Amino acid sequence: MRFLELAEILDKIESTTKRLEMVELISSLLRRAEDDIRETVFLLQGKVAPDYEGIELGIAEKIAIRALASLSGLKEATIETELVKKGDLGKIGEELLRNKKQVSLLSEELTVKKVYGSLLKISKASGGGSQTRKLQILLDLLQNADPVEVRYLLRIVTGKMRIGVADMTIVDSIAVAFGTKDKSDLVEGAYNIMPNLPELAYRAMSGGIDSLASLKVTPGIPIRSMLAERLPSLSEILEKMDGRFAIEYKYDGLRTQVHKIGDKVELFSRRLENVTSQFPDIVEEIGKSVKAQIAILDGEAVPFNLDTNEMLPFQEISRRRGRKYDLKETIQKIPVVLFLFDAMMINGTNLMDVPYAQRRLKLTNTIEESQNIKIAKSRVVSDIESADRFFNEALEAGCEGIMAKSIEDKSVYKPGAREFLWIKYKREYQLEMEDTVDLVVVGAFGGQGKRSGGYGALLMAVYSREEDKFRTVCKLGSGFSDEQLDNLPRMLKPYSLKSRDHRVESTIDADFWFTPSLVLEVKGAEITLSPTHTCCRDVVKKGAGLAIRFPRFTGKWRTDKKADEATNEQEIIEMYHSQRKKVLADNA
């Protein structure tokens, strides 16, 4: 397939917010595709292989622009300037590129082929005059590359792709290309064992799309993390199981899924990234502690202070991640405990399909406790008072709060799946709003007095997955230290555009513009109705959407969560009625 091809559909795809429209024009990609449907999904995906195999294609903005000078003749300061200007080099190159006369004879014609295995040499170029090999590769591609090639050549190798295509949207998209609108849950359940969607639309299309049932769990690959709802009191919580549940430590760090094959030892994050490098003493302390061959495992990955004994604050585990270096020197500083609370698989046994409380022997009786590895702390709770002191003792232990699993039989693990199996409940409920919500950043308005230059509050949104939108909910300008507010701009650039992203529903008009990437954890007095945010408008009142009050940054960065991750809006609008229940039965 030419490359042109694919750039022409993501043109397309870049001019309409309708999802439908989305999965039509992918759809009819796919079945064109053929042998080039792997390398076609990567670049439509703006990547070159899937995030757990942790390949990334690691080319600077500056490297893009110094190519793109080359080519037009321009000074790089030049280009910048108009960067700063349009914050897209993508459509820059395509205006500079697009009267300049190519030699057809000198010219040789992209292919999907070509483009991805040159952006995959791009991705591998390591050590001395990496950058100019990259340079140079760019170059190749650039020279030969139509101008609405360029637009997309640049932003994918800057990641910077702009169309707003989620994984979902992909999805839906390979159900449609290979068999049905309703066999969109049997890819989905395929890309929840095995998230690689290149892969996924490769089978589908060589195999028909119900090969995709028989996908089985493969160690090394990442499963998609089970996930939990919410209720606001252990009363409610306890009704919804029955009168009977385990209780169990909820610990306040990063969502950790350990594979073992062997001497082999891989941390996947809750994003599906790779983040083995950056904890070597887990990965020392599971080749000792995990008495299995084959092990599929979930737990958090918590800072702690090994002489006290104590759990320390989330944050600290950020230092940790995507350092290269001084790491020996930042295990020592913060250590790291892991906390395994499931087992997905032992010594090649696919435990899912197990309910809970089979599934925690296994893993009690696979794990040899150690300083570093330990079994989160549960119990089994039938009444109130039991939960509540249990509660209690995990928040004075540094936790932020409990998590509810169902014991009955039906509590099976189901990878990306939130259902009432799983039910998180933390001190946070004990305020108005129930609970903390993680927001999206979309937009932001310039700062006034001391924060002017800055960003003086940012524009938060929900997410509808049923729509793939993102709703806002709240105005965020309180909770940010001096240095975090200073920082928020550097933060914030590689997501900045000039126009609002097509994929973000609101009334307001910001003074920036972000793709919606970034999440913070937000804390809020209470949710209201508001006649100016989008989020779940008209769902209780026709003409109002609901707006969290008095909202507040915790200090929080939730790096480990996708923009599509984020609180949506049907926990929003949960939230929103339970916290009314609450306030009728305060005032009967």
Ligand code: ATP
Second form
Amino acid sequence: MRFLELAEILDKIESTTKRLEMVELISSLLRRAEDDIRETVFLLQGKVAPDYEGIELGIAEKIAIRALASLSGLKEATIETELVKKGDLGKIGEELLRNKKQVSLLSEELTVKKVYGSLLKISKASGGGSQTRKLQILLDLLQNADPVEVRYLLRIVTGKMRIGVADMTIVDSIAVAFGTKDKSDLVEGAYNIMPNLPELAYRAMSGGIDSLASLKVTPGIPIRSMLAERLPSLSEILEKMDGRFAIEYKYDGLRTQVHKIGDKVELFSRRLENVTSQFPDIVEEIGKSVKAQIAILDGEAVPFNLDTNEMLPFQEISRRRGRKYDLKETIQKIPVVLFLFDAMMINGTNLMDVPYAQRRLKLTNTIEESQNIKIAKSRVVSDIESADRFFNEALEAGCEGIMAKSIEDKSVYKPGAREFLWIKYKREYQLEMEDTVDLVVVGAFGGQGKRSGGYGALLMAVYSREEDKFRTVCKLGSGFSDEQLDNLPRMLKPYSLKSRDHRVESTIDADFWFTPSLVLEVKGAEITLSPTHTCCRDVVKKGAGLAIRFPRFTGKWRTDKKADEATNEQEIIEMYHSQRKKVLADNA
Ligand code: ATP
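Please give the corresponding structure for the form predicted in complex with adenosine-5'-triphosphate, as opposed to the form predicted alone shown earlier.
Full assembly next; the chain just shown is listed first.
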């Protein structure tokens, strides 16, 4: 098939907003594509491979501009200025090359196969001289292209397929092309377990649309992630779940799907991109922790401070992205723990159709927990109090809320679906604490790894003026420079005690205790209810204290303050209430 045919369809799609019309146009194209069907669908998507294969068709805009400059005789700078003004290199190229197509014995019509093949070569070019090779391939395509072909070639190679034919539009188009619109659900079901539309189009064409029903989950090909609905309160969740449900920590990291096939491990993101190379530490640990030859598992990768055993804010993990060169260092600086919460396949048995409890059992039986691989915390609850306690526990541990999961017979793993089998319940508010607090060091925990021999984290407290007590409010392990960490034992030595100071109230057993003296300035994300910390216990809520979430040392030692001048309980309560007021106002 000529590439011109595809480009003209893309042009028509661009000028309609009606989805039905798009489906008509694409399905008629698919019917005509025959042997070129896979390549046709890839080009419609502006790709050369499914996302999970990790083959990027990246050609830098600069190279595309260079190609246009060389063919049009204009300066690169002039084209760059045009691009800033118009923002679409495709349209600029179309205009510039309108009358430049080579008409000679050497010129050849562009076919879908030829374009796809050239793009694949571009995507695979690497190493020395690869930029020149990419430029040459692009020049060759552009020289033989009609104006409308130039527009789409340029958009595809620079990764800006503007019209962006949505995956679901292609799903419907496959159904209409090789069956009827009613078959859309069937195609979508296949797409959920094999998110490779060119392959599905090919199979529908060659084996008939109904052949898609027999597609099986394949290790190595990611499954679309099951998603969650949301409800505004735990009581509504309890009602929706008929009075009983599994409650899990909702970790705040990156959704990560694990495929283990013998010695090979592949990791996929929520968007089904292959992210294996970003997590060599997880890959290695999975090899040891997963006691099955073949497994497909679902989880959340969370940045973690292994020395203090604390979760870190989600943003930290993104520092791993695109770090090919110093990945080794990044792995050490930003360790990641993968919390597994589901199993879709174990040893070749597809578990997606069995209820939650059975999948969870299989998961726990298959995983041997390690430093970097853990099983998500979970419990079955049937009353609000327990659910609420678990919720607060999750927040205190650094999670963003809980996931409620149905445990009824119908609680299968539904790929790509957002239904009430899973319900998320997050904290409503997310803010920086407006002010810093000054906290007193009352205890410490032995460090591990880089911090071994020193302290991994400090136990921090606020002061109660009325009762002359120091009550714990957080563990503090973040924000210290290496030098500050090294100095801590020396600074704390004069205050060292054999056991807890009688003025310190703590339910946490620290490794080291100190006379409350040293005051540090700390900034946190917010103040939350806490089942463990003793600060303001029973004041806001029976059985709960208050804690500071994600505390960080600001670098300021408040040596100008004595322990009894540190932030007091009353101030923490005021901060908690003003934070809530602000949230209510923001949400109003
Ligand atoms: P959504 O996934 O609902 O579109 P989103 O991307 O903003 O929205 P969240 O609102 O954070 O995600 O909620 C769902 C996500 O929570 C999941 O995709 C998963 O990454 C994460 N998650 C963390 N812990 C769990 C858990 N125990 N079970 C399921 N998902 C979890």
